[in-house]
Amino acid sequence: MLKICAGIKLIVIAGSASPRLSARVARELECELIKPVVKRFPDGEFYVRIEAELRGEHVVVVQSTCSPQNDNLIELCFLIGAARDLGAKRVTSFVPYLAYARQDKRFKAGEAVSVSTVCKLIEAAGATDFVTIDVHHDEVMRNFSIPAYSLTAMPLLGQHLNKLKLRDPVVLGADKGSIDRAKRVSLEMGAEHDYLEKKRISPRNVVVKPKRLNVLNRDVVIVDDIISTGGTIIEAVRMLKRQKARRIYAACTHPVLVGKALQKIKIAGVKNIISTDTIEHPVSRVSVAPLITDVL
């Protein structure tokens, strides 16, 4: 992990996409928080200025690359570059939500492997180490030649859910790929876990149900790393209601929630959506700030 060197001051720089999380990280690390000047020129270009003495210090730049992804990514790179230009000895790039992480493969000839370029941009800007939370695929970290870590917020989500005193809860991964996430959440709750399996009955009829567990009269938590359009959650909720689940919750690390996704999920019958502050949203009830101490 990334040990703090003795005698080096730790400073948190707050990116404009993550103001509240930056303040929480600074409190967690018991260090100074600096809010840079970020504005636009008349032609739309960014202006970034860090008004602080950083020479020889260890800087943590906290900036999520959620929507607008490109603006937040450029700001992140400018902040990293400015910190290095000011003489920071180390610049840890803490990017809670990493944009383009789902574009990690070339599915068709000629496609850009977008996340690979994003990682190279962050490194080229001057980051000496990189930290993110629940990256979509762990293989993304291999794009870095600097130390790079993907931490998980699933235990934190489980601890929060455990306080809700759910009735005979079962934690379901949104698909087979989310079974490990469901397991980590369920361990904190002392609950059973499973994953949602899709079975195609006919070309137009697909059944979604837990692989092995019965949800009758039980509180259910559907877990995923990202909730974007909400389509997977909505489809699952309809089927779980037919199976007489008691109350249904959704939990995720990254509340992307595009368009009217939140409204649609609630209309479908989800009692509550619980997410973290990797993207600062009204449903962000769990902070990932404590995780930064795991690597610093």
Contents of the next structure:
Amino acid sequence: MLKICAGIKLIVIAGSASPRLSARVARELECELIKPVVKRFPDGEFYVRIEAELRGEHVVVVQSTCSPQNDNLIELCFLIGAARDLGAKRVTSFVPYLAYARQDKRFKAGEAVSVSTVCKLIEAAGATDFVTIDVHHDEVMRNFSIPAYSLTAMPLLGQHLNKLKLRDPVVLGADKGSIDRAKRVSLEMGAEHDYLEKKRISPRNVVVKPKRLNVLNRDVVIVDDIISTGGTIIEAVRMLKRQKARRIYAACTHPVLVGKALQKIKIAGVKNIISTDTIEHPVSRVSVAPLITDVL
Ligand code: R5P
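The form predicted together with ligand R5P, contrasted with the form predicted alone above:
Let's see the whole complex now, leading with the same chain.
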């Protein structure tokens, strides 16, 4: 784990994609928050300036690489580079949502392994260590040669859900890959957990059901790392309603929520969507700021 070295000041730099989270991180760390100048030239290029004395200090750059991903990524790299040029001894890159993490393999010959290049860019910009939250697959961290950590927000989501006093709740991973996330949430709620399995019952018919638990008359929480178009959740809700689940909640770390996803999920019958501030969104009810203090 990372350590704060004695005698070195900690300073948080707020990337423009994460203004509220940056402020919360600075509060948690009880340290100075610097808002850099980030502007655009008339041709669209970025201009970044950090007006602060950083020599010898430990800087934490907080910047989500949510949409517009490429702009936010380049701003992150410029901030890291500027902090290093100003003499910062350590530059921790805190990227709560790591863009391109789902393209972590070459699924077809000739494809770019996008996230591998993203990690190399961040490291080449000058980051001395890297922290993210609930990266799609932990193996992504192996793309770095600097210390790199993916922390999980699942216990925080579980603590929030626990306050909602759900009735006989069952926590379901949106798919098999989310079973561990569902488990972490359920532990905080003292609830059972399972995952949703797709079963082909005939050539034209696929059902989505919990692998082993019954949802009849129970409140259900569907857990995923990302909700993007909402397609996965909407399909699950349709099926869970047929299985007579009571109220259905959706919880995720990263509320990507493209286009009308939020509206569609609500229309499908989800009572509440609960997510974190890795991407700042009206459904971001849980802050991941306390996690960074654990790792620092
Ligand atoms: C996929 O592997 C992820 O864990 C999510 O299930 C997926 O990104 C959700 O996408 P959507 O909301 O578009 O179904």
